[in-house]
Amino acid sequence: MSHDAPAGRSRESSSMSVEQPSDEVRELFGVAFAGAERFAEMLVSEGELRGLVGPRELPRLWSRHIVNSAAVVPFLPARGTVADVGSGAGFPGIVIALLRPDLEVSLIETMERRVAWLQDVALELDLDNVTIRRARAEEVRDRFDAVTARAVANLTKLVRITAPILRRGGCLLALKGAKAEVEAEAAKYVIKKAKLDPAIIHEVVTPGEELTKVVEVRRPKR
């Protein structure tokens, strides 16, 4: 791929326009990034082949996709393990375990091909701590430091389904839109009730000047 556009500009590739990182984009993922700069080469060549994006979504791939599920990154724990739920094409699991090659990362997705997907990129970009569960996450019984989860569902729906697999002191943390407050709102009973603390609402503003905005969802320690 090119490195020449920032992202927000574009080139022609393959009949479709491809978003190209900017330089921030590079320095955000710093020596991770030639594994992004792959991931998002395999998402071009095969994404939209396989059912994991659609044609629209390839010209913001970096941007909408690949740096937004970075945002992520600066609430996750500094050891242990983290469960991406509902990975989908990896995001933002293979993101997460890109930047920080220290935590455990489990990909926990129930889509048979979309788990053949994950097993390719993790075996491509050599992501030894990268593990593949196909499995929902009610079925799951293990706790983790940290769960992850974008575009799967509201927040209220997110908290029945993760809450049980939150070890004390681990968070939920959900990559929401514009609705992020409602969402936290609509779910305060439900989030009483799993005995979890307040949602905290985190504002990040990633290269290019988007706005993402990180729910967190924390259980006590005691």
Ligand SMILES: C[S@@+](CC[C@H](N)C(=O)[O-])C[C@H]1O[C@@H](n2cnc3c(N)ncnc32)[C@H](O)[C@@H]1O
Second form
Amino acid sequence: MSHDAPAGRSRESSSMSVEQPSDEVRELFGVAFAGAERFAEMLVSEGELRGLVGPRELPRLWSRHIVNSAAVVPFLPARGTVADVGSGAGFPGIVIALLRPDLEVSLIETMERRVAWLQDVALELDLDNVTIRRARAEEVRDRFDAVTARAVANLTKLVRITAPILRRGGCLLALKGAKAEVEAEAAKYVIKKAKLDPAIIHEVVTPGEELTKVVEVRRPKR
Ligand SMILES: C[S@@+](CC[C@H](N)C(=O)[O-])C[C@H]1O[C@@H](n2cnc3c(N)ncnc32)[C@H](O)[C@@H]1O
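Can I get the form predicted in complex with the ligand as well, since the one above is the form predicted on its own?
Now the full complex is given, and it begins with the chain already shown.
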């Protein structure tokens, strides 16, 4: 996914400027666009009131959050199960569920208020591939083909809490910004100790957004 189109256009709503998705973003989401648009509408109408997004986030809701979440999608497995740890308002878990309806997606979130929000979103978007669990990742006993996380913890902590829930051949996919390389270097020892393969950093340029980095840490098949 490498694009260099300008960011989505903005229009004035009664109280704030809400970003409108560009044609490139519509193309990126394809048949999932209607669901993504409804998700954005819910975030605009209720997200701020329910304490899920700050007012300053709304003008860049698509590029900074929804489209940024989609950056992880090219690295997901061909089939199987995904756990999104610390989904919060639904990033990247809800976006993954929309773009990959063939994958079973578990949203693991510890805060009750956010869990209630995720349940409302899954119901409204009719996402029957989503399971929502109120838990800390450390309490989960299942294993997954992929574990995703965005803005939850640094890579060292993420590896510690997600290594036990990675299947053989499965991978952690952490959405990171400019600190990806520094965090990968700092996490080297923990990655080795958990018997995982060295981190790979994928660079992704999303429509209307600057460079995003996806750090992949895989559990070897044997
Ligand atoms: C800063 S928010 C980021 C939310 C979302 N991933 C995003 O990118 O907008 C971090 C979220 O992770 C959750 N969280 C933190 N540690 C967790 C853990 N060990 N297990 C599950 N959820 C956790 C918090 O409750 C919070 O909702």
